[in-house]
Each structure stands twice: as C-alpha cells, then as structure tokens.
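One chain follows as structure tokens, the form predicted alone.
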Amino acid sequence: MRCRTALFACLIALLPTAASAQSELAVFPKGFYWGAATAAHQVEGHLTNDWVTWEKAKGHVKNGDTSEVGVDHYRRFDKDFALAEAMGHNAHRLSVEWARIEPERGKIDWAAVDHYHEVFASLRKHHLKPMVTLFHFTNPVWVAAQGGWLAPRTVDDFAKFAAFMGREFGKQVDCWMTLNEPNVYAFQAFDAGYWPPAHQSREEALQVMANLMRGHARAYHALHEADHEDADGDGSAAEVGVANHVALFDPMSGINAIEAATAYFNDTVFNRAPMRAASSGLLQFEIPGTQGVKVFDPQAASSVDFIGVNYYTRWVCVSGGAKDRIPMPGAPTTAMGWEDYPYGLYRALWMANGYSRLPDGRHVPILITENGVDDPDGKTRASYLVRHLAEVHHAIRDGVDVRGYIHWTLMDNFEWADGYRPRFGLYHVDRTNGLARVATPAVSVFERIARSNALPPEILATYGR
C-alpha cells in the first residue's frame, strides 16, 4: 500500500501545473457548449413526490425551506432562459420531472407534458441546445411506495418512462442525461440517511448504486429506440450520458496505509464505479466488510454517448480523528466549507478520459454538466469560475476531448436539505422582493468567455489568480 501511495503521489506529482494553461490564448474549440444548470425540484416549484412529502417534517431541511414555491421557474422559464441568452449561453441543462409526467404508475398528464413542450420550445427560441436529466434526486410518490431504487421494478419503470420521454419530446431533444449522479443519491439517501427514504445501510447504497445503472442502461437504449428525431440538425437523433459527480480523495500523508486506503476505496466506488459500469458493463459496488454487488450487464456495456463530469472539491482522507475526509488544510474553502481546488477539475476530466474509449470501439467525448460554487455575496464566483474553466482549457490542450461547460447554476434555489442558504446562481434570486433576479458580478465575466469562445487574456489576469 505504501507502493501504491508514494506512486501516486509521483503521478500528481508529474502533471502539468494550472499555471501552463495561462501561457497562451486560451481559445476553446469550435461549438464548445457555454450553459447553466437547473433541476425541476429545485426551481419550479408546486410538485408532489418523495421529496415534498420529506420537507414537511421538522429537522429535515434547515430553516424549515421546503421546495413550494422553488424559485417560480415553472411561470418564469421563458425569462430565466432569455437571461441565459444574454449571457451568451448556447446550452441549458435541465431536469423534467418524473412526478409531474406521470403522477400514478401508467398515468399520463398531459398537461404536464403540454408545459415541458413549451419550455422546449423556449430555450429553442433563445437558441438554446436543451440538454434534459431524467432523475435528478426526486422520485414520483408511487415509485418511492414500491421501495423506490430498492426494488427491480424501479428499474422497469425508469426504462418506460424514457422511452415515453424519447417520443414525446424527441423533436426537440437530442441530449439526454438518463441520471444525475447516483453516487450521491445513493449515499445520501440509503447511507448517511440525510435524503428520503433516510435508510442508513451502506448495503442497500451499493445496491441501489448498482440498480440506477440498471436503469440507466436500459433508458440508454429505450431512448435510442424511441427517439429518431434529429431536433437540432446535427446529424444525431439522441445523445445519452450520465451526469457523474467526481470528487477528488487524496491521502493526507504518503506513508500513511490507513489514509491512502481510504481514499483509494472512496475513489473506485464513489467515482470510478458508475463510469466503469456505463463504459465496460462490470457493476461492481463494493467497499471491504460490506455486502456488495458485482455482476455483469449486457446492456450496460457501450451504454453512453457521452461522459458527464459534476465536479466541485477535493477531499482529504486522514486517520485518528472525527471524519475521515476534510478540506486540505490551510487550503482556501468556500461558504459550504469545501476546497476551493480548480485543478481538481483538472484532474477529473483525466479520469473520465480514462472510461471513454468503450467495448465497441467508439471514443466518447466529456461534457462538464456541473461545476460552482456557494457565493452568498456573490465576490468570488468569477475568479472560482476563471480558474476552473482555465483548467478546463488545460485539459483540452492536453488532449482530452471536452465539448462543454455547464455552470450551476443559473439562479439561487433550493439546495435540498440546505435550502435556501446556500447560493449557487449566477443570478441572486432575492427572496424579500417577489424572487427577483439579480445579476452577480459572475454574470459580465461569464458573457466575455462565452461570447468569445475563449478566455480573454485581461479576464485571466485579473481573474485567474
């Protein structure tokens, strides 16, 4: 173990500095992707699903914030994606969700999916590529009664209710995120118990890890099967992925067995585990001294088009203490008390490349689906957003095929059991004045980049420090 750890320490130790991307024009490849991020839960406001019925408990979110009235996205959408277009914004990703398609197992509401129709075709006027997640943490009231990603109908269900979404909305989707990051739904709700259903089994994670990538692979394909239609001319009817959250575990100390163990475990089954699943078919969820799942699927093989990456910090993994992961200490945090670590991005993007050359022989490309940070005064989010995307530039110019970035997020809104505090928007939503939208200083920084493709050398030097 000691091997392993001092070899990984060279490693890092080998890779190019951040400094190196700031040498030249950072320029970023033509019909690169420039966007934001929601998610239907967290800013549409009056749903009915496991979540809702959740925050009406005590203790369960601060504050006592529930999801009611979100932010109001579901009146206001054609406004927030005008202000995405002002920004330069070419791309949009968002969640539709689950509950309100179908509320009752085989129901369809259609006036549901008449609303979904016009958002699509909103961020179509606002030239904007809609790129639309499928589970993003929420699960209808009838599907968390059955036991939820528990139980192998769950996965069943998922398979339909995406091949009805490739057929109804095909037209005007050709980006598909079947689920978002199932590393941490599975852990936040069926490990730590922080989510609903508040289970605390590091078992039923792993095998809930392993069910969503069941589910996945069978939307992958039933959304290939049901969606013919080529909505933004590009030559490609449907394009899936899914959105993995990466976090960075790195050991403490390079002679410490302990540490070096815990973070190389937290790294295989928390990040490698899902792509390994979608790239290669094996699912295999295990931690030692843990019931796990190892099994392979057919279908799962070859199952993406592409590789979502979801990344915001680095944690350190020590022994002897409280917890076993903490920010670096000494290193700069942010509000959510995470390190603020930009080569992490870095580094993740390496590691997606590392599951992007599939079984069938095709190589497929990276999309940062997600990447932010809590700025409740809205004074650092340019440089946090500067300093990572120069890293993003980094890896493209060391050779990995990166085709977008994607911010979260576009306005403040619920950030599930932290509510409301935490602050994540390129626009503050001002909740004392009728949930106005207001600029940060992030929003002007972000416009230049993404009108220009590129990152301005002035912008660099006055951000990326």
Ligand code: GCO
The other form holds:
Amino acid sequence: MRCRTALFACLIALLPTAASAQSELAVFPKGFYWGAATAAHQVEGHLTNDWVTWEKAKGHVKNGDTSEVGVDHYRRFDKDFALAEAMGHNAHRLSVEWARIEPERGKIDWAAVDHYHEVFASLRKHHLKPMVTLFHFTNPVWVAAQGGWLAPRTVDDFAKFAAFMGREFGKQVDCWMTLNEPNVYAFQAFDAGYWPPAHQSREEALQVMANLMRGHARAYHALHEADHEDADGDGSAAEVGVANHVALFDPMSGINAIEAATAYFNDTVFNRAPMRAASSGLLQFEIPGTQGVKVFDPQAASSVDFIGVNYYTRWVCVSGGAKDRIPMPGAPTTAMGWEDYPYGLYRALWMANGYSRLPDGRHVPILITENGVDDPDGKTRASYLVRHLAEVHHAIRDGVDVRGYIHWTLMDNFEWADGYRPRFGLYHVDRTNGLARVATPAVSVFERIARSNALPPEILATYGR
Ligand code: GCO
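Next, report the structure of the form predicted in complex with this ligand; the form predicted alone has already been given.
Starting with the chain above, the whole complex follows.
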C-alpha cells in the first residue's frame, strides 16, 4: 500500500511536466511553410494539351466533365491567392503548364510567359512563397505526338524547358519541383490505361518511370545552372525536388507469402524506387515477371535539395479475390474510398527520411507537398487536417526534418478521370453559382494553426481525435 501511494505521488508530480511538454511539442519549427497546392490543368481552364484532347472522348472522364473552364483560376488567380493569404498561408504550390509556354517545339508563347510573371508577382504581393511544379501530368500536344515520356527525346525537351524556366523565372522563383508523382503518372497512363495515352503495359510504365527520373535529373542540373537569383533573399537561389506520392502498402496477413510479396513489391517499385533514383542515382524500376530497368545514372545521384511527400492513404494487400489491394477492412474511409490513416503520414515521412542522406554528403529536408481529403459536405476536413498535422508534429519531434505542410488543395477542382465530383478544396467551388469560392469549415481551423505555427490545445481537443 505504501508502495502504491508513493507511485501515485510520483505520477502526480509528473503531470504538470507532461502537460507543459505537450503544449511545447505542438509548436512547429520557426519558418515552417504553410500552404495549399494546385495543378494548372485542374484549375486554370482554357487550355490545350494532351489531356484536353483525351477529355473530349466519351467515357474518359466521369459525367462527361472537362477541364475546359476548370475553376477559371487562369483569370481569378489574384483573388484565389488573397484567400490563401487570409488563411495565414506563407507558401503556395502550383504548376506551370508546359503546353502554354511552349505550344510548339522550340516556340515560346511570350503572352503565356507574361501571364506566369503576373502569377508569381501576385504570389509575392500576397506573401506566398511560390513552389513551382514543372510537370503535373499534362504534356504539350507535340510531346504526346512524339511518344510522350516513352520517347527518350522527351527527356531532352523537358530539360530544355526547365532551363528556360530557370532563366526566365529565376528572379521570382526559388523552389522548384521538376515532377509531380512520377509513379502515379506512369502507372495510371501506361499500365492501368486510365489516363492518356491509356496504354496497358507494365513494361512501358517502368520505362516511363525511368525516363521521368532521367528528365528530373537533367532538369535538376539545368535549373541550378540557370537560376542564380535568390528571389526571396533567404540565401538560396534554387532548391529543386520531386513531389513523390507515397502510399503505404501493408499485407493483410503477415504470414501469407503472396500478400507479403505484393506489399513488398508495390512499396519497392512505387514508393521507394523514385526516391532512391534521385538520391543514389540508381534507376531500378523492376517488377517480377516484367522486363524492367536497372541502370546507374550519375546525373541522378544527389539530384534533390529536398524530398517532397504527397500522402493520402494506405492500401492493404490481399490475395485470392478479384482485387489485390483494398482499404483496411473496418477502418474509416473518405468519399474516394481511401482509408483515413493519419499514422501513415508519420510512416511516409520516415520513409522519405531514409533517402534524405545523399552520396554527396548533404542531408536534405522533407516538404509535405500534398495531403488532403475528398470531403463532399465539408464536415471532415478540419479533423483530417488536425489529425494528420499531429502526426507531422510527431515525426518532427522524433527527428524528421520537415520544413512545411502544403494541403491538397486550395479549392475544389478537376480531379482527372473523376471529373468535378470529388471535393478536395479548402474552398468549395460552387459550379451552380458562377464558380463562387465558399469557405469550408476547415479554413478557419487552418488559419488558427498557420497563424500560431502550432496546433493549439483547443484545436487538438476538438478536432484531434
Ligand atoms: C495526385 C495529384 C493531384 C490529385 C490529388 C487528389 O495525387 O494525383 O497530385 O493532382 O488531384 O492527389 O487525388
């Protein structure tokens, strides 16, 4: 009994320390980037590229939706950035449309260039650091006609485009992402056949991944050669990375060899291979039973200044049925049918951390370049945001060098083959009312977090479970 009393006394003595440690721990590092991401094709509207051609055929996009008007961000960008600024954001991730800037090989459309100068000037005016993606799933028609990313020539063309971007926009942009989700693009467009050019060849998907990473490596060096201007005065003229999609894969049963192997190979080729390529230089895109790629590309070694992580969900690998992966049975899922699994972000950050020590000796930081939820009635986003940020905070506390959190997405937009039904936006876009931007409840919660650079205890208490 005496012993128990002593133990309780001891625990009570610890309580205030634990509570203050908790509030201290909910603070993010100084200078942390808070923002949202968009992609040109999903928001701008008024475009011509390989996706626009694809959307015209019936059945390619749900409900016959097209990106034709998008959410008219091409014209409304300044007002949209004002919304991000009002939310306390200090960064914004967006992509530039290669097809606008170079509509024909070697021919620059200077009106499009001027447009993006205005876009970056507007970001600056709204105190948002531009984080610019060069390839976010769409190609100029002439690139698609030459075979797209299956053609080695596209690697050279992309490097030239990157050099142009660095020269032209270096005084306005420091943070560059060469590619968005090379793994998702390669498999959706060349293996699953869901996106243009809708091939169904796993072998091609592996070649495309390798070509994308070759393109990344060339673009990395081209941007560093071309961009010497420190746009925001932080001492660095160009930081270049890739926005990697990380999906967790777990076997349903750890003692089922097929399920364990499926999880292992998915994780290896889909998640790890692109990060490893840009870190070690080894382009190894292989799946058992398929002709893959394994080659060392010296240009790819140490070709990142940060590692971008796009995280949404985990898949559980199963065997014996029609599907080989499903959301975890019984777990909560989002409207997209994806498991709501915040701990996966903690795991994804540690995975990326494993590729952050480069052969040239640098240890590069990690940036969360996308994380978000399809939330049709706006009721779950605030909780999704807070629970995922709590895991980001845990990862930082445990030693991962995470420099920012960029939410997908600023406003509802064209979700590729799913059209306009999914709603990932912090702002809902009312398509029945002149594309009006309507704040979802997550906006004020995000603002509280961004402005305090912390997860305030009352926000954690209300939304953190
Ligand atoms: C991707 C893209 C975005 C998507 C988002 C939601 O991951 O496919 O980067 O374009 O819209 O991820 O699916």
